[in-house]
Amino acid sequence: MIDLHTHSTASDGSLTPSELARAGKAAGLDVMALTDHDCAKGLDEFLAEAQRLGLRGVPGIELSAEVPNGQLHLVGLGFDHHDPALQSAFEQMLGGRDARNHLMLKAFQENGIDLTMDEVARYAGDELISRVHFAQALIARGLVKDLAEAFERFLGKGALCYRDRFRYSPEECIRLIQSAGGIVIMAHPLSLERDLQALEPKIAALKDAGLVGMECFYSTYDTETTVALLRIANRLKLVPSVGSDFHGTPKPSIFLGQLPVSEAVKQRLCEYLF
C-alpha cells in the first residue's frame, strides 16, 4: 500500500517523524511520504527510520499556494530537501506563518479571548505553530467542542480570527519543487473548487504549469467523488495519487493504510518517485 500525504510533529501532526514511519509500517504501507506544512524539518529523521524498517520513504512537503478563491494545497514529492534554494524558500514561508500567528493571536485578544502564544505553543512542542494548535488550545479552554467548530467559528478562511499570510503563487510552488528534482501533486482538489465542471479547467491550468498528478484517493472522498476525479485525471493525463492526510490526534477519524489502490496506480506513482 502507498500513502503520499501525511503529517508529523514537525508541523501539525501528533506523531514524531520516527513514530509516523513505524505507524505506517504497522498499517501495512510499503511506500510512504512525509509531507509536513511548509517545512522539511522532519524528513531526515523520517527517511532514516523508514530505511531501517524497510519502508520506501519519500521526502515530501505540503505547500499552500496563493489563489483568489478557495484553498490550493500542493504536495511536493521526491525532491532534494537539502537544496539551498528550497531551504531558503521554506524559511520565508515559515516566517510568513509566524507573522500570521501573531496577527491571529491579536485578533483573539481583540475579540475577548485572552489566548497567549505560550498556551498555543504548548500543543506544537518545539515545532511549527499552525492553526490546528490554536484549535487545540480553544478545545482545551472549552470554547469549541472540536477541530471543525474551531475552524468554522474562528480559524477557517473568512472566519472571525483568521488572518492571511505570505504564500507563493501556484507556478512558483511548482517551480521550487521541480528545481530541486521533485514532482508536484494537487492535494484534496475539492478544497480549491467543489463544482467539478469549474474545477477541471483550474486543474488544467496547473498542469500547464507543471503539475504531474492529483489526489483522487483521499481519506474523506466517497467512491463517487473518487471516480469523478479519476475521470478528470484521465482526461488531463495526470497521475492519480493517494493521500490520507493523516495527522494523528488532531484528525482522529483519519487512519493510515485505509486507502487500498490497484498495483497499477502504485507502480505508476513509483515510476515518478524512485
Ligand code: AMP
Given for the second form:
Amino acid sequence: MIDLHTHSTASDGSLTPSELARAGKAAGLDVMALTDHDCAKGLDEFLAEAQRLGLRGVPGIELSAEVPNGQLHLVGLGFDHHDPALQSAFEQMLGGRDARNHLMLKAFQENGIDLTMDEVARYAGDELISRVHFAQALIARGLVKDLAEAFERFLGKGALCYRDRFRYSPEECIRLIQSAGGIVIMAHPLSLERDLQALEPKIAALKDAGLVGMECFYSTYDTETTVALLRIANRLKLVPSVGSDFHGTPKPSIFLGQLPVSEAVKQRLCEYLF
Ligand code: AMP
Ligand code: MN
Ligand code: MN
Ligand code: MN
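Condition change, the form predicted alone to the form predicted together with the ligand:
Next comes the full complex, and the chain you just saw is listed first.
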C-alpha cells in the first residue's frame, strides 16, 4: 500500500518521524511520504527509519498556497530537501507563521481569552506552532469540546481569532519544488472548490503551471467523490494520488493503511517518485 500525505511532530502530527515510519510499516504500507506543513526537519529521521524497515520512504512537504477563495494545499514529493533555495523558502514561511501566531494570540487576548504562547507551544514540542496546537490548548482549557468546534468558533478562515499568514502563490510553490527536483500533487482538491464543475478549470490552470497529480484517494472522501476526482484526473492527464493526511491524535478518525488502491495506481506513482 502507498500513502503520500502524512504529518509528524515536525508539524502538527503526534508521532515522531521514526514512530510514523514504524506505524506505516505496521499498517501495511510499503511506500510512504512524510509531508509536514512548511517544514522538512523531520525528513532525515523519517527516511533513515523507513530505510531500516525496508519501507520506500519519500521526502515530502505540504505547502498552503495563496489563493483568492478556498484553500489550496500542494504536496511536494521526491525533492532534495537540503536544497538551499528550498530551505530559505521554508524559513520565510516559518517567519510568516510565527508573525501570524503572535497576531492570533493577540486576538485571543483582545477577546478575553488569556492564552499564552508558552501554553500553545507545549502542544508543539520544540517544533513549529500550528493552529492545531492553538486548538489543543483551547480544548485543554475546556473552552471548546473538540478540534471542529475550535476551528468553527475561533481558528478557521474568517472565524473570530483567525489571522492570515504569508503564503507563496501556487506558481511559486510549484517552481520551488520543481527546482529542487521534485513533483507537485494537489492535496484534498475539494478544499479549493466543492463544486466539481468549477473545480476542474482551476485544476487545469495548476496543471499548466506544472502540477503533476491530484489526490483522488483521501481519508474523508467517499467512493463517489473519488470516482468523480478520478474522472477529472483522467481528463486533465494528471496522476491520481493517495493521501491519508494522517496526523495521529489531533485527527483521531484518520488512520494509516486504510486507502487500498490498485497495483496500477501505485506503479504509476512510483514511476514518478523513484
Ligand atoms: P496552520 O498551518 O497553522 O494554518 O494550521 C492549519 C492546520 O489546521 C491544517 O493543516 C489542518 O491540520 C488543521 N485544520 C485546518 N482547518 C481545520 C478544520 N476546519 N478542522 C480541523 N482541522 C483543521
Ligand atoms: Mn495539519
Ligand atoms: Mn492540507
Ligand atoms: Mn495535510
